[in-house]
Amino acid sequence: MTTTTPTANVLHTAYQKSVASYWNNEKDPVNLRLGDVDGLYHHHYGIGDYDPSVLEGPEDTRDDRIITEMHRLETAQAKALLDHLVDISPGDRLLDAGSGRGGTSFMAHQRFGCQVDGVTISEYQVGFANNQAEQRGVADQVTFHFANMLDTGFEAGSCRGIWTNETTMYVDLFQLFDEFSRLLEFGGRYVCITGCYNDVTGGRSKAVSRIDEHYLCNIHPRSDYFKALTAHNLVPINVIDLTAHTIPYWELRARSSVATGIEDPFLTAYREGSFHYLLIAADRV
């Protein structure tokens, strides 16, 4: 697989083309300013309590303190995900499915010392992340591909671990986990962090629907993750509810200069219980 794969072979539907266009044109400060803190550019949210002292002190540096603290929380989220990839050696291969600008891929390579491949349907993100790999001197070990995570083109059984970090809401879960089951070696590990709506409260709440509209995504019900995993020989070994742990991030973001207006729907959905933030680790059997 290369980054020069023809678009027609990667983007199969009008919806995928619209999502790719969104991310090709995305230059949101909430992603870029946080990444500028230390050069790790993420496309996800954070977990953990924030340090209230960032809201104190000189007004003219307050926002910079908030940005730095938000980045610490989003990096903590990526660390929590990587903590659930087990028995990874330098000779293994990992897949970052929906890799964005590459932040978690670089963290994984630094931790495990193995080959990491990222796939995204955004050609802009591929170029940005591969440029980052060159600058970091790891382009021979961390590579980003213009590819569809539903049909990567990689060899069966070639991956020891795969993760998705807030990307599953853009795809059909049964198609996705069929591909991941094909790619993972026996005993390999898949780790997912995702927002999902609560089946117990019924369908999508108004707040969840606003999140869908904002990001052009299709948030899945919680139960669909477990149905699709078990249908494809992926057995959950850990399920952690991170909902309470992500609320502080959103509270802090709402007080920052990079707030986008979507903070209130997230906070409402989490607090009312219609939306959950889950980490799921599953083994290929």
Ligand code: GPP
Contents of the next structure:
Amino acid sequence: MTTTTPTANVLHTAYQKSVASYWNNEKDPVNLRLGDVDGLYHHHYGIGDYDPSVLEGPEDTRDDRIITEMHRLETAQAKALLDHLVDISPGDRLLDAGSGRGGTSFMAHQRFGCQVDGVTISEYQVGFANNQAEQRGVADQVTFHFANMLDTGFEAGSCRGIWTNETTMYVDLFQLFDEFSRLLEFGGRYVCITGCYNDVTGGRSKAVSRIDEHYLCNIHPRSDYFKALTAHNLVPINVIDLTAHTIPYWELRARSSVATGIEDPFLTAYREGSFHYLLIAADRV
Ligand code: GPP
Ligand code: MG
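To test you: the structure above is the form predicted alone. What is the structure of the form predicted together with the named molecule?
Up next: the whole complex, starting with the chain shown before.
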């Protein structure tokens, strides 16, 4: 199913239009070559230690080994997110808010066998991901919509679970959690993986600002997540600092042919402590 929503109903601000334009034009090998490994196209980073043997062995196949290993770490990150969606039945419905090319949505459907809806403000991404759903034969169960996660238009209480996999830095958290609180049924679960800056080190570091510029986003302080969750009846049950677990991914990525130049700011920000890679799981009460 494809949506034919008029652009003006989805993109409300000049900023949202520029973000949509960025993602409509993104065709970076760091995402496409990794996705080509097994057909799961991610728009997030990885966790876990890499196998150092990928850097050894024949030079002509080294880059392929690195790409495959980076993809494995990205898939491990999505698995870790989905581990926090509990008590999901095939009759439930899940929302992927900022669904990109669909990677996490397909993994969720595979795991839970339920309906998954993804929303993204990039029409290119909607087309790409719906095409993937067709190819996988799951288009009746996994559907991507050209829609704004701040204002999905979906029915109140219609979601058992919602996640954002590195997408919250594009939106106001109070508006976002207002919408999620409306969409989740009582006892429903919200899972967030995000990069956020450290209130304790104080303000936005230079490295964090470089990440913002690179992706046209606005990384929030850690405190904003908890203020905005609390304000919307979303009660954290797990908060996991994944920072140490994502550093190896960035070290490997820096040595790959698909490095984009943003590797050093990530490594600097994480190592200096001005930035965290966080998983938050919260219940709707
Ligand atoms: C993009 O993933 C992720 C973001 C734009 C959000 C920024 C994330 C933070 C943790 C601050 P991607 O897979 O499209 O990025 P890349 O192309 O660099 O791999
Ligand atoms: Mg990527």
